[in-house]
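Next up: just one chain, as structure tokens, the form predicted on its own.
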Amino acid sequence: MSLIESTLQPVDAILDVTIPAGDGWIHEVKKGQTFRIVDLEGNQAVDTFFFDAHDYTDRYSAVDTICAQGNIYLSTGTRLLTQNGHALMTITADTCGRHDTLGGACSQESNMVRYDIGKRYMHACRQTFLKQILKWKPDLNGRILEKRDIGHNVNFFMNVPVTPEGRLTFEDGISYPGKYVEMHADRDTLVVISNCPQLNNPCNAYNPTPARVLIWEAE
């Protein structure tokens, strides 16, 4: 865990958006810009995808990121790598210290398996991701984003410890109101967020809340 605060001020940001609880967001972050996600009320899981903005076939890879840094948790200094080994973003500031990339995003199927068959019709992150990517423009190759492109993601502020036996557990969040994670874009990156609607997971205290995103121009 590497807790480092940022020197950037919200008043200087070129974009400042609040994502309502359970809603989604999609936006391109240009190379050199700084991108911040703020956990406004604490313990909110912010599920996030990353794509090369010019080639959607090259997207975030949890496997390559974990192997390169030798750590299953993400924090300051982590480079978010694609399956082709390209760095999309580097985490440069982090006041929470725990971000999961193993647990994946919730879906109707996982809600039924994990919680109850009756949870099938609850809203899930995969639906939000799909809604966001289907409205986005094609990449330079003319390729549009589709359901098959929903792969590895990062669950910012989500607490998913791994037991000594290698099992994943979903625990109470360790984030608090105002905690944030900040990233430097190493290349033009398409960011897709599902501000998790999950009502059954202790990671967001069974209470989905808004998240804030900000972008600063390159210095």
Contents of the next structure:
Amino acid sequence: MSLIESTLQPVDAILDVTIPAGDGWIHEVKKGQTFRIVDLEGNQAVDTFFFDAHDYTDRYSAVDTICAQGNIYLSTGTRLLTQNGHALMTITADTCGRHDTLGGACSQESNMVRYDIGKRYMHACRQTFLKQILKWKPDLNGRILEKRDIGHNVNFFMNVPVTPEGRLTFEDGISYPGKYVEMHADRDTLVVISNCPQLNNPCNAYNPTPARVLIWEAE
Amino acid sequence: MMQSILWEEELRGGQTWSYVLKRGTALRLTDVDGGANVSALFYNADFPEERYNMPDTLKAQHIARLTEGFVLYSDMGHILCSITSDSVGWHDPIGGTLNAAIVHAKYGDKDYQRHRNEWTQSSRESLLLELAKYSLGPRDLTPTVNFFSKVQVDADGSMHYVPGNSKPGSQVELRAEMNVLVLLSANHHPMEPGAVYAPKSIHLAVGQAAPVAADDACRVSRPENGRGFTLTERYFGSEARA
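Taking the form predicted on its own as the starting point, write out the structure of the form predicted together with its partner chain.
Expanding to the full complex; the earlier chain stays at the top.
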């Protein structure tokens, strides 16, 4: 695990936004720009999904990304690949050291299975993803985004180890207040965030917290 | 276990197969010669926007491998298939899918004109063609389940393909809990070492499944699966089985 700090300063950012817990964000990050997500209070899962901004049918692929790098964790050096093999973003700085891409996003339906059928009413990440993509504009080919476009996302700051015996565990976070991950856009990328509202899971101490996103122009 | 076999056929190495497996029927895959890989996609045949969800399947059962007693979850909280029988012990849900770039780099390109059915094909492209027959496309792709293959993960997160996971005659049996559109590609696992393109054939059998008992092993293996079965029965309303 190699921790790499960034030299970029928030005062120079062209965008600096705080996303409240349980809220969403959708934005195009242009090729060459640098994009940072900050875990403001620690142990938050920032569920993030990526599309080729010019072709929504080509989107971030969790399995293509981990298969290509031969490692399930995302950190500095990871190229976030689409299912067509294109790099959308490359992680260039990371003070947390490990991010999950196997755990996916919570939904009302998966909460019913995982916790209790009565949990259906609780707010969940896939509701936020849907809310964000349904309001977004068509791509260059006139395609709009719908539920079927939501693939499997990155959970920044989340710790989901796999054991050699093939078990998947949710461990206490290794993130602390102020930890951040930073990535360079290799192509124009549409970024969708659900700042996770999960209240059933001890990995965020049952307390979802805000996240901050910043963008810097190309050097 | 499968009660009666309706028919059997061979899925030749490199080839793709699709079928709507009705609720209550079963599909048995047999790795005849050993060392095979089958990359599989699963959809609700009555509403294909509902499909296999890898993270939900892993999270609900706290697993990164599939075997007997586990189930495949859709993104809508339903169970598509149960793994009712398995002599392998480990099927891979995280290793990815053989694509054209990997085929090109690892095996080289052999075309149909010169090589006929020995040409090199990729699971990703073959499955996309098969999906198109159902008006589905790249937006509908999910990670595949890679039957008969094993990918192990070390403490530092590094992934390793484990050779020799599936012996000759190994079998895995899936029971459909919904009407499930199943797509199969019998082709190499993307992480499999070696430079020779020689995907193995698979024997398929489709048959009637035994009714799901209250103490069904997949149903009682975890409380999550009990709730998954309940939600699936609610989806089918009066068709719910005991």
